[in-house]
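Take a look at this one chain, the form predicted on its own, written out in structure tokens.
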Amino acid sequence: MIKFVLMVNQQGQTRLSRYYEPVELSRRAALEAAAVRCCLSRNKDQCSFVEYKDFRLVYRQYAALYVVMGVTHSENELSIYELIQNFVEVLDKYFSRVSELDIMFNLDSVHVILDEMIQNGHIVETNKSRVLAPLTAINKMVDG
């Protein structure tokens, strides 16, 4: 099961940030503070998993974000890693190559792209187009 998804820039700033378990609000910035310092320090060369605390984080950097997952034991890490790429590519459709300021700047949109993929902890959707498809739509009623 996913507990959590961040993305983060390469300062360590946390531009989104999507819980699927209760976390107090008091835990969360040192809970986000301590996974992305734990990912942010490893070198290219190491793995992409990483064991922290009762929890494994799955992370891939793409220019200067991190996408960071927090997984259960129980999870395949190689599925995460490629839902992380999956999830990456749905948002270069929607926005044409995704930058930083997309991710700010619409953040709402992202949310709906996550949360059609991803619902309760658990993958939903991986095609592109079906997780597209309520942005389309409500795009389309706003233009139209």
Given for the second form:
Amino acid sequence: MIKFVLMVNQQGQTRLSRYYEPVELSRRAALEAAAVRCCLSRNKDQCSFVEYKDFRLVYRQYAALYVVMGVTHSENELSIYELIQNFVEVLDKYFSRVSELDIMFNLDSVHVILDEMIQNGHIVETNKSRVLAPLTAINKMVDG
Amino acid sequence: MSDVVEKTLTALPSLLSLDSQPGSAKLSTNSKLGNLIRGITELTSKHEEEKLIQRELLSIKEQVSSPNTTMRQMKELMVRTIYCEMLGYQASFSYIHAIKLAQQGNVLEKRVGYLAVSLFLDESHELLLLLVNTVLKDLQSTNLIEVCMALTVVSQMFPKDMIPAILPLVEEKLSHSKEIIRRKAVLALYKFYLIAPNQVQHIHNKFRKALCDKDPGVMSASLHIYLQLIQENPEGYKDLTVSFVTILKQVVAGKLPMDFNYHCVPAPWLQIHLLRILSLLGKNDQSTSEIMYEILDESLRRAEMNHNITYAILYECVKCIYTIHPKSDLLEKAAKCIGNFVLSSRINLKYLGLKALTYVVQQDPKLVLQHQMTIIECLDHPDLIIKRETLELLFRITNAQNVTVIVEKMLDFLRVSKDDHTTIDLVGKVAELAEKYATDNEWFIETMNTVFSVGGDMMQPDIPNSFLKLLLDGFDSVEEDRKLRLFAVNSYISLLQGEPSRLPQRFLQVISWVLGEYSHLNGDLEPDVVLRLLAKLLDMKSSSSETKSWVLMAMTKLCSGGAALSVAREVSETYGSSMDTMLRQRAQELQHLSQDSQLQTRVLPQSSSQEAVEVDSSLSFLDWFVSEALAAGAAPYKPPHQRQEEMSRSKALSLEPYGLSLPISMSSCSVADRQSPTLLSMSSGLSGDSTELSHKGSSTTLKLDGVKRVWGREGYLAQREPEEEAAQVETPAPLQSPSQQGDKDSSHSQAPTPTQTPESEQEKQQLASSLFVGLASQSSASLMGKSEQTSQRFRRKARSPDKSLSSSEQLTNPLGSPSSGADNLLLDCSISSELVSAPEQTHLQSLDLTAANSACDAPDGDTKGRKTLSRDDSVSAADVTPHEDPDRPKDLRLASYLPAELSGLSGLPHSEITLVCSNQSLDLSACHVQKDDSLEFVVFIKNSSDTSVHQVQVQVSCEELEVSCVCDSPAEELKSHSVTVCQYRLTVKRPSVYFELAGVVHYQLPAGSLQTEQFSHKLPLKSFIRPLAVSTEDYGTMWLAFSHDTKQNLPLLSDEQEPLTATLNVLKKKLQLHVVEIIGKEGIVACCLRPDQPCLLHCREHAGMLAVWLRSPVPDLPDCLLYHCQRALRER
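For comparison with the form predicted on its own, produce the structure of the form predicted together with its partner chain.
Complete assembly follows, chain above in first position.
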């Protein structure tokens, strides 16, 4: 099961966070900082999975941006690793070349996309066009 | 990795000027959101961030409540608030506006409103109720996008109690023409199932329809529900195996539309999902497994493409193959797959390979042998997670031969690891292995020393507990026991002579206890030397007051004669005036016992530490207190593990290291209810003076959460058995010499690193032979007719059978925490009061651990209200129940006075006749008889004097009971030594755990004086409970009508074949409950006090517990009944 999804940049600033288990607001900053530290301290030759407390972090780096997912031990880490890639590919398709600023300025859309893909910590949709369908429909309605 | 993404993101820093950004094009540069984002990107310190966000929040607060704010502005405000919350600043003032936005905005605004709600509120937030109407409206909307959004938010969060309001609408959507609506409806139902499984029970067939939906999206959504259902009850869904296999076949064959592909692999996550379901279905089921062999083979074959996602599928496939009923050629292929993973140069694959290996090693330990060289390399891998996973693997293959090497490796890791969680986990594993496979005393004690020093005060409290228990209980050989203890003593003495200030508190406590108990084994050791060493601990600044208590207790055991006395006196003088009351008490004990050697030998006999001490673990003597508290409205007690469980059920991410949040004494054991955590309950076969006194088997056994129990009564090793069997069946492999093993390896692994020097290679091979020795020789050992168990060193002594019959011996927490006042209660050994005279002394003179470990001679002085708790074995049964003897003959004689309709002939058993009050002229006894509709209470009045008494009148009353007199027989004259009987009918007015009947008897002595005597009698609610025979349908209607309910988890008799049935049967037998029906893991049970006072129980087997939900129209009845259920199960 996925416990949370984070997008953090190299400076350790959170760009997106989504929790699938309630975590107090006050605790989140510390958790995110620790998670980023874990990931930043690793080099390319090291495993993309890190042990953190009683769960595992799966992370993937895109330039200065890290996408990190916290998962339980029973989860298949490699499939989560690829899920991150899939998520970024969907963003790429939507923003037609996604950048950190796209994510910042369209935080709501990114959340909507993520909500289509992951719910309650489970992967619910991975088909790119289906993930984007609701969002594009909304945009069409507003524009037209 | 997508190159496009990579490139774009690399170019990012140069694009930081906002104007050139396509994403920001829509926003004017001076829009508020733009400003905020610019502000955030320019932040350089936490302080700046705080200032920026506080300012932002102020401005949002102002605008959000302004009536002029349009929905469009509100949407922007919400996005800004999302930012603030993301950075960790609460903006609770905006939550209500998020709901309003979802209610009133257009589609885009509505979407942001819903999004904000789902981000801000957690599932139990009360504001969520305000969302229900909006959701309801949107579900009925003709705009599909709105329906979609409503379904999405419902599947994320919805108030449980409001599910019935929207359930029909969601169900209706299951047959909607658009696939996306159907899919989201299924996901919403999945959510409902997660939060309130009962509410969607009736639509299980619709789930099946969803599974067969023509759209793959809807079908895969329904798999979430099935995975959950099958996890809970695999038996119920075996018939679907064929469907799942067919689906997987189609997916693997690429029958899905192209857009389901991910990097040319058809719907990989769907495949993984299906494989998980199949492994659950095929587990321990040959015929079901056979259905899936073909497709598993196919999956293995198809997933040969070199891409991460295919490896992810392979991993799942391999796991499935090793979980279901084995098939040799599949296993072979799976093993090869694992081999490829482990040998891969890609580190992620290597990790996955190790993880798979760890998973399969239980089924196939030989597979590890093939990869031993790789494993050795992984042990020295620079990446900690690889190392960690390897240790996990080694932990599973540990046996008596390789334990030393493996434990050494683990300790090496522990010494460098800085992560608390890892330390706690590994320390537990080392302790487990050390106990299980210790080769000799020296090694065992030294390993445990390292465990205690490294694990420090972080480790699970079970570890020192079970270590001390091991020392205390001993093994089969007395001589071995002595040697082990002696070695421990010597080792600790030398530690204390070194630098004890560096040792963790927990370790010091262990040391104190061991020295206190066993230092006499070393004849050369003068007690005063030990005392001085211990006294040094007291003077250390770093010692906690808990540790000091332990030290003082140890000293109390040791101070006898000569020089020791002066040390003792010195110490007790210093601490006799300590500010810490606990220390002061220990010091007082020390002082008094050291002065009175006779008393000391009586309280702390050295030789008898082996003898069992009986302790009333059910604390029945406190029942009156509990029932009073319950009657006064106190909440029923919940054991710590349950509290914890309830906390974890709220699904919080645990950010704390395990177990530290609870006091030591409580977290270590999941003792049912009101049992003492500190209790040393090695009960003997003596039966107590009431059934309530004797405590029972499995419910009191220690549950070591997370840590496997190492020692059973018959020795150890339940979970290794299958492996051993497998090893015995196999043709024995001859023990390989290191060089042979090396050869074998290089053929498998193609000599991992050719650049290595021969020496290091040789070193590795040596390590290999020592690490994997057990695995290879296991079978050869069995050839020689030696079972592996013989190599086990510490086998716990078997108890004499007569004892084991009555109850389980266990030491719930030998350490206890001496500082907790409540613990002392338990060991109230009634040491005569002159022992302690400190003014602050409570009336309970405790001797704590000391007294409990040795048999304590408790003068049974206080039998009236409370029963003495711990009794010496030597106290005979008669002494245990001092007032029963005179009663016994009376019972028989009085029984004959029972009214005819209640006497033995009527078939109604009467309770024991007990004496309730007695004076020089009258003896009053009472008993009750359970009739179908009421309880008859009978009072026997016996004139024990030599003269007759007159005008005998009895009145009985009770606040909670309706008392009606059946036959009062106000005897004009009661002759000498004759008996008269009064009979009352009792029904419950208001439920209570216990009913206290108050009675008054008036009579006239021949002299003419009018006498009054009061008495009381206690009845448990249990006596009023009657079975209620209802049908399942009636039960259903009644259930919905009752308003008072309680939920709690009770212990499950999990050692039985069918735990649920067995547990319910116990309840049926003990409490006369009527078991209406048992379906799968759920059972419904009914009972009543009177026909109009029913109580229904819904029992569900859940996570090794019995989750009980009680409902009744009578207030308090569920709580009171629950109390008795708890007791019944505990006293089984």
